[in-house]
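The form predicted alone is given below as one chain in structure tokens.
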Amino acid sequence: MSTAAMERKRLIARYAIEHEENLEVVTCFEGETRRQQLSKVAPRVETLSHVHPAAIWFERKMHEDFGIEIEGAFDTRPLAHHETIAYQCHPMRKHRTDTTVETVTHRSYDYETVEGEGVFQVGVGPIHAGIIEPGHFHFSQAGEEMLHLEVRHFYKYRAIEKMLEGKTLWEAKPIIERISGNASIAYQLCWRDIVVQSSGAILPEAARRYHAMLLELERAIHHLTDVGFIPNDAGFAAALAFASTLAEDARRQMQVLSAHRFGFGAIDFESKTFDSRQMRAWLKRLEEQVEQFHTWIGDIPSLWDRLDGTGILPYAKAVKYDCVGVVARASGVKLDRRDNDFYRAHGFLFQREKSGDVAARFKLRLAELRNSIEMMHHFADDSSWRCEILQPLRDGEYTAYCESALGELFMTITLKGGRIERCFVRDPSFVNWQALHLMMSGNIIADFPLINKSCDLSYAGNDL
């Protein structure tokens, strides 16, 4: 493909398969699927950063997982292989069975920074004085001007990928839908698709349906936490005591109807009986109560004078690195895997802003709020349904998108001899944070908590 044509298609995945005889690259662009076959004695691939930033995570795992050499790469340094661990284990290739991490001398990490006259370096985590995942965010300063970023994360690399291989999609469940628990359903969407398709089966519209209304509760849940917390880091608490209170009661909503708070175990092939007027009337009441919300925190000029311009990723940056979800639909971009027959005709409506500041990214959350919940009046159908699962399930690659709270998220799943051969997940939180420096251009280091919080970022589903 050439480059022209490579800057007209939106980069999604790139990751490696290895096969008996050889390795595999797959490279997926929106509309087109790439694939590559290399030697597995020195295999060697061309870079597509030059083209595709947010392409070098990809390729730098790529290397790390199976020992392939990335031509023309502008980072070669290590991405998941920490300070004290050995660069050559490649723990993806079949051979490696060993669970014990071969560990070498320390090594200071090369972090890209800024030089000059006044400028410093200010290092944030990897522990956070916070209740949240270990990630490091690398600053050049001049005084308080952030120069640039440099976000390093993977320090709670789980090797979910080589845990859920020779796994069968039940036994590989409970793992996927705890890969991140903040996209539960999400997870067990893309999950539920696979098997599906592996299956033959035909998804009930009922199934489609309730499964549908726990994935906007999902969304609902964190657009309300992040609604909240936006305020909060502006110096606005009042808005996150409001928000959390919502956000909690739906959360209580969310394990009416699954039996968990964060909707474990919730999707699969079974009929559900719930209270439908039970969940109409809670829609009700938390619809009145975030136009309540929406009302009260529009009139604030001292936080909207904070919001307002703050972190700005303009259109073309969030293009050029292929961002999704809310920080792609802030800064303009048409992107959302709800945008279809289906959603539509249960009251979807595509929501965008075009600023791309901590301002557009916040109206557009209460935006996307609002929409879930006209969503789940629709979706509230306690209708019965049975779907017939074919076994034994059919060998091939299968792939499934959905819609998280987040963005765009990623599977694909490689059956063979009805075990899973290759498993690869990209979560929307794994492009997005690569795009995260952006943002920093003519603000001070105060604003970082803000612009990060506007973003509602993953560490877990990005450290897989």
Contents of the next structure:
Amino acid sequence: MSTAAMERKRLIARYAIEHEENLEVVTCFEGETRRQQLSKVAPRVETLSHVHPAAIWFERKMHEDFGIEIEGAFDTRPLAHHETIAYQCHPMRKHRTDTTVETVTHRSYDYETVEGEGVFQVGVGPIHAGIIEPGHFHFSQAGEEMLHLEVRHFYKYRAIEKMLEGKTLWEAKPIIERISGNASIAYQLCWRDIVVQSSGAILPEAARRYHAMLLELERAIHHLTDVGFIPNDAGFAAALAFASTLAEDARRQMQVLSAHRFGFGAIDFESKTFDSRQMRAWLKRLEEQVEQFHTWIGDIPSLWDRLDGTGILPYAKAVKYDCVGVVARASGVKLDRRDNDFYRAHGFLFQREKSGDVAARFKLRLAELRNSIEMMHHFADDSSWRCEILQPLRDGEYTAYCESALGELFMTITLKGGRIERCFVRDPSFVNWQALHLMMSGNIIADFPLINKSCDLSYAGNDL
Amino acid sequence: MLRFWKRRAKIGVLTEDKPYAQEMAAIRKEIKSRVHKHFAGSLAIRMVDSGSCNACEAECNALSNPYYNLESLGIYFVASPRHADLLLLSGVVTSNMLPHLLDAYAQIPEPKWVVTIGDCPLMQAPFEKSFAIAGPASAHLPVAYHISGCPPSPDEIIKGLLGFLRTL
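If the structure you just shared is the form predicted alone, then what does the corresponding form predicted in complex with the partner chain look like?
So here's everything in the complex, that chain up top.
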């Protein structure tokens, strides 16, 4: 093993900040943050993509947002700036306002393809055959077998990072909670942690319990949806019919608790009253139904024939691509932001699988779902609490993490004069999407939807 | 297997229930008759997400669960715009999605309608106009009806679809 590989730490995020005098590139690794100062004249930075392949999207984004040259990069194509956004317009630079960014009629994009006799290309999306978010999948095919897949996203690119600049944390909240609707609670928890850090407040244990309960409920909704959709993509629609009613019940429970089906506006610093008896009764019913579902689904050999051994992500590759969340844990990676004393005291059990295939991700979702139900029992504490946020918030650079239903969410906000100077968000899907193509080799294109669904990645959070 | 069917029989039919049952039953009945009148019993929807937060999609997916069972009203989501009567549009219409959205609209055979869903297409969601956003939707497409909400719940979407059918 080379020294570089031995010293390798997990890459969490890489992004740039513009200061008055210079540009700064921040690279967050697990347990270490490296900072490089660059001149505003011809800024350059060396690529990390040879050790961390998943660095390439961060770097492509940094290049188009700030005009930083990436030395030694194997891929310098635009990322979020599609055909109609002018090349090299660098919208994240401070002197750029929305109106000064040029648009063009068309600029073509070269897909990564495999060429050869009989090899053909299949382009799918951005609009897919169903109620799904937009994204493009470009396959190089040898007959039915997938040789290569390029994932091209950012169709939902709304330039939210830029939109948030100049706002107070309170003005930014309605936007932050709508970056990715099905992970809204997780986004709000990162926002909460940043408010808490910048105000120096201490969040009472009861508040943390209530918020953690909402997060586990969000995870339960997510996993319930997935354990229905995964078998559905293998042609077993009955599972979706059953699981989707449980997901709907859970969504209605979110409405009961937070007065919103997705929990928009649920996280703040006010104590809420809720009926913990009703909550526990619902949890008990859900637990029984999940057990029912499990015994039923576990005993359908023709379904497991499709799930077993399909779309394998080996452990070494999951580590190499710095994967997070269910995708990483299904391949045996020990990584969960909830793996701490607070969660363990409330029933958290670390779950992982070894085989890294669709079956592993499916089983892991079921296991995590049961653990979430168990934890919600512990978190369902209706005692009231008080938390005062002292204004004004202190300026500085704050970072927050949250284990969303999709994996580790990372958010950093720099406050200057009480307003957002820079906000960078790395959705868990941003790294996991980059590993999706690794699961395709040896599989047929008809299994792509199944593999994709088993990872259930976010488009809205990724594209931002 | 037998055990499964026994349990299945015990669960019974889940479609529709609870407080709004009467109101929803009347709405569903009216939708069914209007779909029958205007669309020969089947209204095909092609949903396009042009940059939403994904909550509107989740709610449209929920319409297919056994509680709402939208297909029983003769309304379903189709895979191709060429099979559709209606384009259901969510999201702020990002610059990156605009050409694809117009493409999908062009592929829908006449007569066709555009119905927007959620606060985004009207630019009434918290998202502000930016260089990456080409909304509102009405600047690019003839919008026939709007279903508001952030996101509208499945019940609100059903009511909204009735509202649209009443305009015909």
